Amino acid sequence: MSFDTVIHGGTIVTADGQFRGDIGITDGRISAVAEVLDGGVERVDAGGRLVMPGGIEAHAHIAQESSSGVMTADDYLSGSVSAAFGGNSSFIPFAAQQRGQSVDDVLATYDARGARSVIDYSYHLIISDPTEAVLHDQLPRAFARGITSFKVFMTYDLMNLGDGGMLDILEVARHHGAITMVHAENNDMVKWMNRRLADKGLTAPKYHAISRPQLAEEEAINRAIQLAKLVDAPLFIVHVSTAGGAEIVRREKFNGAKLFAETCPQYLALTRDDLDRPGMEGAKYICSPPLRGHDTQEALWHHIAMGTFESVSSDHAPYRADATGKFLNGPDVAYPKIANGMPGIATRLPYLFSEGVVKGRITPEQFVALSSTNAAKTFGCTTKGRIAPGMDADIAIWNPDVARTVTHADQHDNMDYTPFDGMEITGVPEVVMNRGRTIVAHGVLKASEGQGRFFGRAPVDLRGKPGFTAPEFDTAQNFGSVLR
């Protein structure tokens, strides 16, 4: 066979195992994997390093306005560049619907924004206004285009759909083979805590840590799962931040629910103490759900190792620590008026490799699953996430031995800080390829603006998840009624 590129001399790591071998690439796809491959117009010497699927970042907010009108600092150029330096070859940011906006208009807006990306991209829709036209006309058109996932909120007054709205949207998703992602926090519990803190004048950034109770997440996760079970629809719980929430996910997955979940590096690396920094420095660490404690970190690592989570995603929400971002409402405002979110798209995989693989918490194979393969399966990325003939040549070559200190400069984003600044990590992606083209090599950007392309996705892979049939939908128990 003739190849455009041959990657040779590396240890290939997949979610199933690792072996010495070469990869042949033709027309942007993997055309051969063998012990030894000759030829290649270009030969890339992996030098004994780890050759893995490029990361798929499945939770990022890029060129997105929040419900309160704050625009993220990263657009699709800077966000994709930052992702690439972090070992990612594709990503799936959110395309957010505002109240009164059609899904068609949302996608037209994000198509224009996404055209700047240097890596391949798709979208998760955020649905905040599920009108009849949205549910039964516009969403099906989006699904037909391959946008097979969307996110809803159980908190924030401008985003919260209520239980009835969630049931309606879960039913539409089930019918079309889509997966619903949910931000699960009990809105009334959060609002009650905020009022209590405000009444006592406790409004510094550190109080954000207790304004959104762990019980609020755990109750909402349980409720979201029960709503999805009633409809028998697939559900993805985003950014699980509590041990109790993770345990609910583990239990329900064990019982066969069509359930998926993730956690994020900030809940593994940082704690609520980071919010208690001098002045307004703690504002840089405000995200929701909030940072927790050291005991939660250990519990989440245990659940990562045991397979509770499909992925560890960044939830990259880049708001600068200035009047354009965190402090849009003023420099000394109460914590509820501070923009909510943290950057992290470039640090996600180096952190997970260093703290996970290097420290023995997870295997290299688990790293591949958590960083790429599971996201591809869950979100229908049928040509990504694996090293096998016919797949896109999305590849990252990792040096597992290089140690470095995280700095803001190595994030390559539009932010003015990184919450991981000063952290010592071991293991870096030295070469990242997207469809056979090198986009980052040894700290140098090789890609050009707009070379990434949009990719449609298949329905969620539900093999091994039998789901749940409520007795009220069972014709043997509901007097023969056909309700679905």
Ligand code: DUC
Contents of the next structure:
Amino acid sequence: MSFDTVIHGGTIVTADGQFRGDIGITDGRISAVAEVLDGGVERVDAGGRLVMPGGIEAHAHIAQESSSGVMTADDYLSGSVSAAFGGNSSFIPFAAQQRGQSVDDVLATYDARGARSVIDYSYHLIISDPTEAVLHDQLPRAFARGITSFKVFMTYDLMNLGDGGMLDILEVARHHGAITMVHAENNDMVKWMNRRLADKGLTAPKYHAISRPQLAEEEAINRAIQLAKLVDAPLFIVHVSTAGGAEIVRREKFNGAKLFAETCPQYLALTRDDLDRPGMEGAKYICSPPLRGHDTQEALWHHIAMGTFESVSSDHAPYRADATGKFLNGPDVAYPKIANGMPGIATRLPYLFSEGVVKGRITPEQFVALSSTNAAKTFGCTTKGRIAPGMDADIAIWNPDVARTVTHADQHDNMDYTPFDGMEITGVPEVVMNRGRTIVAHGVLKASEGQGRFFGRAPVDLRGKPGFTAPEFDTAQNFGSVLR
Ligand code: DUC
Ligand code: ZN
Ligand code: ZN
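Cool, the form predicted on its own is there; where's the form predicted together with the named molecule?
Full complex below, order starting with the chain above.
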């Protein structure tokens, strides 16, 4: 067999195990995995390195306007470059529907934006306006081109669909084999807290953390799961930030629900005390759900190690700390008027590797599952997330021993800060490949604008998730009514 590239001498790590071996790559795909492979037009020495599937970043906001109209600082070029430096070979940002906009128009807009990407990309749709035409005409067209996941919101007045709207989306998604992702926070609890804080004049950035109670997330996670169970639809809870929320996810998964979830590095690395930095510095740490306390960090690490979460995702939502982003509404405004989100696409995997693998909280195999393999399974990336013959040669070669301090310059994004600045981390993705082409090597970008490709995705993989039949949908118990 002839190879374009052979990666040799490394330790190959998959979600199931690790072994010394070589990888042969032909025409962008893995064509052989064996103890020793000769040949190859190019030979990449991976001695002393870990050879893993390239990361799949499944939660990022790239070239996306927020519902209040603030554009992210990263577009598909800068966002994908930053992702690549962070060990990712592909990503799935959001394509967000504004109210009144058709899904076809949303996808045409994001297709134009995505064309700049240096890594392969797909989209999750964000649905904010589920009209009859969207539900029954436009969404099926989106599924047909392999957009098999979308996000809905239980919070924000301009995004929140209400329970009935969510049921409609869940039902359509189930019918097509798509998965619904949900931002779960109780809108009224948040609005009530906002009013109470405003009445007392408590508007500094730190009060953002108080305005979005842990109970608001726990209540909404539980409600979202019960809604999904009623129609037996798959559900993915994004950015879980509370121990209570994680406990609910764990219990319902154990009971067989078609349930998936993620948490994010910011909830592991930062706390609400970061919002209490001097002046308006705290604005840099405003994200939703908000940062919590040290006890939450420990609990979330426990849940990562025990398998509650499929993925650790960045929720990269880059708004610069200037008048284009955080301070679009003024330099000194109350926290509800500050853009919501923080960057982290380049730090997600180095942070998870360092604090997870190097510190012994998770195994290298779990790292692979959390960074790539599980996202591929959940979101139907059938040719990605594994090192095996036939798969795309999306590969990251990690040096597990290099220690460094996180700086903004390492992020290679279009931001003006990183919330992880100054953290000491060990382990670096030295070489990153997408479909066999080296995109980053030893700190140098090798990819060019637009070389990433859009990929369509398969339906969600529900093996091992029996689901739930509500008695009211069971013809033996509902007087024979056929309701689906
Ligand atoms: N939800 C996200 O997923 N990201 C940024 C802000 C938000 O509300
Ligand atoms: Zn969200
Ligand atoms: Zn997000």
